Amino acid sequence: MVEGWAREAHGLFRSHGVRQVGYVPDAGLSDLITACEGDNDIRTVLLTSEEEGVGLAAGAWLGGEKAALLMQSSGVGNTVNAIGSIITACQMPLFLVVTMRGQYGESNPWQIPMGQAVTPVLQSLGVRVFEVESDREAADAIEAGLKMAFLSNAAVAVLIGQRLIGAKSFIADVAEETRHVGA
């Protein structure tokens, strides 16, 4: 059962007319992805890269529909050229939900650099960034972001912080894998 911010986000997608959701799989997004996949009014598109999602969103808008893109913070770097060249230059709406890594409790050193760079990178491209840490903040930011994106042709990213989705245990996973390799 989908609960918390993901349930609210799905309901807001429906009420704001989002008909396409592009995503790159991520554990922090799994409830929202599941809710969208189970909704006959929303077409979900599994992406091979986050950059494809920018093209999906632009094509949806040109075809008269609204799209949302779901990704982990490490994938934001893959979207920079597409956001800068398509979204910013053409002044098209873009709505992103980004689950964050490299924040509170992060134990994977490879996630920290991009996690710390997401906000300044997106802001440098003209994307409005809303950072959230609770279910209520997430629902409020998603609603505000959907309005801003689709009523004013803005690019908006709602960043779902690790305090809300939880930090993954990288060190414990590596230790467990190493233990099995040596056995």
Second form
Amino acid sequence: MVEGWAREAHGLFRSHGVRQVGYVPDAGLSDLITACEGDNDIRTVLLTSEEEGVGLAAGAWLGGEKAALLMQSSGVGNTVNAIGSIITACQMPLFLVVTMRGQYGESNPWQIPMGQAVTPVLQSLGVRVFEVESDREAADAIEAGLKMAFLSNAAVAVLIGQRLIGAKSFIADVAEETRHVGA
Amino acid sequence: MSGPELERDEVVSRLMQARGDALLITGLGSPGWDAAASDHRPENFYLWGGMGCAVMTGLGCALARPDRKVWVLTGDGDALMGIGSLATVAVQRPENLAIIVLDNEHYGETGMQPTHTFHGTDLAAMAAGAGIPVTALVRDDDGLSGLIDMLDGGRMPLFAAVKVRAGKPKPVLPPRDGTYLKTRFRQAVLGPTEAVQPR
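For comparison with the form predicted on its own, please write out the form predicted together with the partner chain.
Below: every chain and molecule of the assembly, starting with the one above.
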């Protein structure tokens, strides 16, 4: 049973007529992916790289459909040229749901640089960024973002913060089996 | 070993004669000039940027419009940059999408530097390996005729790499205003009202 912001997001995708959902999986997105995959009115498109989703969304719009893209924050780095060169250049709608890493409580140092860069990178390309930290904020921002994207030809990213989805811990989650090796 | 024998403008001209009402997405650079030279119409969306995204733009459009054939016409450089897209297309299996790569084995817009295909990479084999059910490597007139038959009534999704001579195409430039190209394409596909009054 899908609950919380993911359930709201799926309902809003339906009510706003989103027909294609492109994604690269992330743990924090798994409920939303499951909800979309179980919906016969939504075509889910598994991507090898987040950049593909930008082309998908552009092509969907050209053909008269609305697409949403789901990705982890590190994947935003893979979308940069496609967003600037297609979405911004053509004033195409774009709607991203980004689950954050490298932020609040991160325990993998490799995630922190890209996580911290997500907002300034997206904003520098003309994407409106809504950062949310609760189920209610997420639902509000997703609704506002869907309206802006598809009625105002705007590019919008809703960033789901680690206060909401939790910070993955490599120490606590797998403590039983984990061995740590050093120099 | 001699190079490719087919001329790109003749290839595109023959393809466009067989196009019917297929929607067309062109990858950046020469494929757009080729399409503009032989078959410029509102149902053409010319990418002027976003290298690597032509196939996925075609996929999004094909999924949105299952009632229309969608052709992607692009180059080997663009196809290589978006090579993972072939796996994504294979998983989706759109029965209305054809991907045609004009493989001149060079980056045409940047000074004719060789691409990976010049050094032996086989795009049709990569497409087959990705799981695209119908693939072709076209090297001559007979192969081109076969491709045209496949485009007319064959199974899709289809991927074809057409080996063409590396030469500068005629400089026939389509409009470069992306917002204009987008709206023009949507008007042609969706009608004049829905194109500009999305609900």
